[in-house]
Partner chain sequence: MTSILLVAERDEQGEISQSTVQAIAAANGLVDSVVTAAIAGEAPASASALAVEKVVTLSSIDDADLGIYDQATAEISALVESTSPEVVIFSKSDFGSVVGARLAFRSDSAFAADCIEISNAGDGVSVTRPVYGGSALAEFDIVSSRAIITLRAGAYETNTETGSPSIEAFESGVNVEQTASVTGTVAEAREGVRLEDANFVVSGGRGLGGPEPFSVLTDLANALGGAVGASRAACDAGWIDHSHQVGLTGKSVSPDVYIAVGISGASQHMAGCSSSRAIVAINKDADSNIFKEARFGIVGDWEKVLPSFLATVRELKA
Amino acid sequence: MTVRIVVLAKQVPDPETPPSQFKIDESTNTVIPPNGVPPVVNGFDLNAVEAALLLRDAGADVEITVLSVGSDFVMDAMKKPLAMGADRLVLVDDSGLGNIDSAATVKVLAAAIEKDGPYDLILGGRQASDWDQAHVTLGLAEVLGLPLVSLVQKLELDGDSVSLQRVIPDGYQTITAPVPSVLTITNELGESRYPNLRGIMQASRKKPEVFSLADLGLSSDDLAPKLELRKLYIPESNKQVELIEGEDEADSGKKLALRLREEKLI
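Assuming the form predicted alone, can you produce the structure of this chain alone?
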């Protein structure tokens, strides 16, 4: 029996973008895409793709679908999970999805999963590297009425259940969850594999399956934000540095201690 897995993936600005190229339009509270730096798939979501591929490597018969919601997708970026070994890429691509909040994203993902499913496992990264909120996968489990296990670092299929290791501050928990379930995969799973040339060539020949909001029975009115972003800005840095010099290390240390005492820091 084929186990159907859907992995949630988000297109995000490249986290390796130099800080000098990071700019914000404060009039619209949006990040200005840097010139010449293409977006990437959220790295934590690639951990989730890797988790699904490891199940296949262990001998499970799995079909892996990658699902993303947004607009202005860059195919060179979004096809990376296909190049890694995923079977399908499903995009909900609509101009009304360019700047929606987590609640609206959950609504669209739930509608897409209900249309394209059913799925046995829904996997997502622990968070997205752009906002770091970790809201979407948790909200999706609530909307779909499915069990949720977060911060999974290892998983094994066992019939109608899945055995999991969940990261906790002083080690890990061993948990058994039913199928279907929603899981967030943590980067403790390990690095995601690098696509090989064969995978890249195969991915180049695959076309994504694209849904619009209308295809899912949704409209822009259904995506009213639950959160209000009042201000987005780059914090100003006002650091002042005072160098303490002495004749040698001992003298410098003595002068530093005296200066700290003057400032009532010690």
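The term rigid core refers to the most C-alpha atoms you can superpose between the two forms while keeping them within 1.5 Å. Numbering follows the first chain given and starts at 1. In this text the structure is predicted, and so the values were computed from the model without any measurement. Compared with the form predicted in complex with the partner chain:
Taking the list G36, D221, N238, G145 and the motion between the two forms, the hinge point where C-alphas stop fitting one rigid part best and start fitting the other is N238. The smaller of the two rigid parts, set against the larger, turns by 26° between the two forms.
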Second form
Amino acid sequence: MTVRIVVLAKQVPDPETPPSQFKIDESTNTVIPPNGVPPVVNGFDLNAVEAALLLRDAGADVEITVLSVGSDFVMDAMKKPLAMGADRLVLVDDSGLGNIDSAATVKVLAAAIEKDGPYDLILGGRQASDWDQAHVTLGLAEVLGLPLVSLVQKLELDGDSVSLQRVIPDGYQTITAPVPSVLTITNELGESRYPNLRGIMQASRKKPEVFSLADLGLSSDDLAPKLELRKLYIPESNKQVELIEGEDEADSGKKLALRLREEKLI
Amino acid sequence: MTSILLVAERDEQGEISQSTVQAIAAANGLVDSVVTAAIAGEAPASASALAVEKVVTLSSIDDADLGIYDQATAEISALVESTSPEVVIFSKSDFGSVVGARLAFRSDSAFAADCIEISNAGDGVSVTRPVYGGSALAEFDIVSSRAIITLRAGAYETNTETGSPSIEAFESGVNVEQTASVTGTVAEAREGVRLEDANFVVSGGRGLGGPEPFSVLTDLANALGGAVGASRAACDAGWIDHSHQVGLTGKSVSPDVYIAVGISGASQHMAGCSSSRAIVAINKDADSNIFKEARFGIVGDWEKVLPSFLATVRELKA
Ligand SMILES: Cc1cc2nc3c(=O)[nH]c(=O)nc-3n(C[C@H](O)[C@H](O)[C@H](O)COP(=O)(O)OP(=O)(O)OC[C@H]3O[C@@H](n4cnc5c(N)ncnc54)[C@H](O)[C@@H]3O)c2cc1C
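Which structure goes with the form predicted in complex with the partner chain, now that we have seen the form predicted alone?
Every chain and every other molecule in the complex is listed next, the one we just looked at coming first.
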């Protein structure tokens, strides 16, 4: 029996953008896309794709659908999960979705999931590297009324249930959850695979299936925000480092300890 | 009047946690705030002196719920429904991050995670939170009748203000069946002080080049009576357990001295340590971002710097 897995994925500015290139247009409260640094799929979402692929590697018959809500999609970025081995890419692509808050995102995701058909597991990354709210996937579980386990670092199918490891501050819990469930995946799962040439070729031939808001029976009225962004800015730092310089590096090390003692820090 | 429900948490001794005391300071900072604290289980001794109006105990939430938080979400939702607070504040802990987010959707409220400031804005409330990994700050107005907020540890001072709240029990009678079940817990053995509580933290990053150098960092941490931290890069490489990770998706620390060795100072790392009293950087690249965040620094190779630093620390401590 095929296990149908929906992986939620978001297009984000590359979080590895050098700080010097990270700029904000304060008149529109938006990040100015850095020159020559294309957007990427949120890293934790790739961990979620990887989690689904590991189930396939372990012998399960899985169908992996990647679902994303947004606008201005860059296909080179969004097709990476397909190149890694996911089967389908479903996009809710609508200009009205550029700047919605996460409460609205959850509504759209829920509608798209219901429309797209039956599923067994919904996986999302633990948080998105742009707004860092870490709650879209959790909210989706609430809205769909499904069991939820967050911060999953290991996942195994076990008949009608899933065996999980959930990261806690000093280790992990082992958990059994029913199917269907909603899970958020964390990077402790391990590095996500690089697409190989065959994967890239296959992905290039696949076309995303696209929904508009209207296809989902939604309009912009349904997406009223609960949070309104008033100001977005880069905080100023006026810290001045005091560099400790000795005759050589060993001497610097000694001087540093003495300097910290002088400041009564140690 | 702003009615605020503050969901309290406990420290290792079962007393009210530092992060909760900080959240009380945040709540009391709002104009005309009336604060109720809710706590799972019996009220600990420290609850009777909290600077709040009322403490509500929630006896239906116990350790069996840990990690899944179905009962906690149901019980706190019921409390919110019966008391209608305008703002609900959690700590940005495992518990707060999950229960807060679920509560927001269950009660159709706004949600803002990992806030560093809550303030009045006109008739309403606004929050400030780091975004883009800490590269930017965002100020949001809450445009919903209720806001659920998680607060970053260290964002507010640990207030010494006290009060004499009444203590009441709340019982919704709701008893949810667990949807998922916890079958075991595997905890990383810890020696010495907890990373989150340490006054000295020595953290290593990708610049250490492998797992072995962490023993030097451990020696230094032991000499200082502190704990060892790490960057995500070092944890992801498998050099040290993820429970040592400091940062946005790791632990938040605010020691007196935070020593970053071979760490570049990415915003997501600094998110976990920027409230330290003094940051000390040892990095061979003078242009590294860590020097923009540090108070003291050495531009150099840790292999050459650390032995003499450690030896001098030992002499000073002897
Ligand atoms: C959503 C998201 C969440 C994240 N959460 C976290 C988090 O919680 N915590 C975290 O740490 N990171 C986090 N990151 C990752 C973060 O962006 C950085 O990639 C990471 O912190 C880099 O680790 P590093 O400084 O050890 O490695 P690098 O950036 O590679 O830096 C290594 C440094 O070591 C120095 N070095 C090399 N050799 C030597 C030597 N011999 N002596 C002295 N110095 C030397 C180099 O000059 C360099 O500055 C997150 C990223 C994202 C996108």
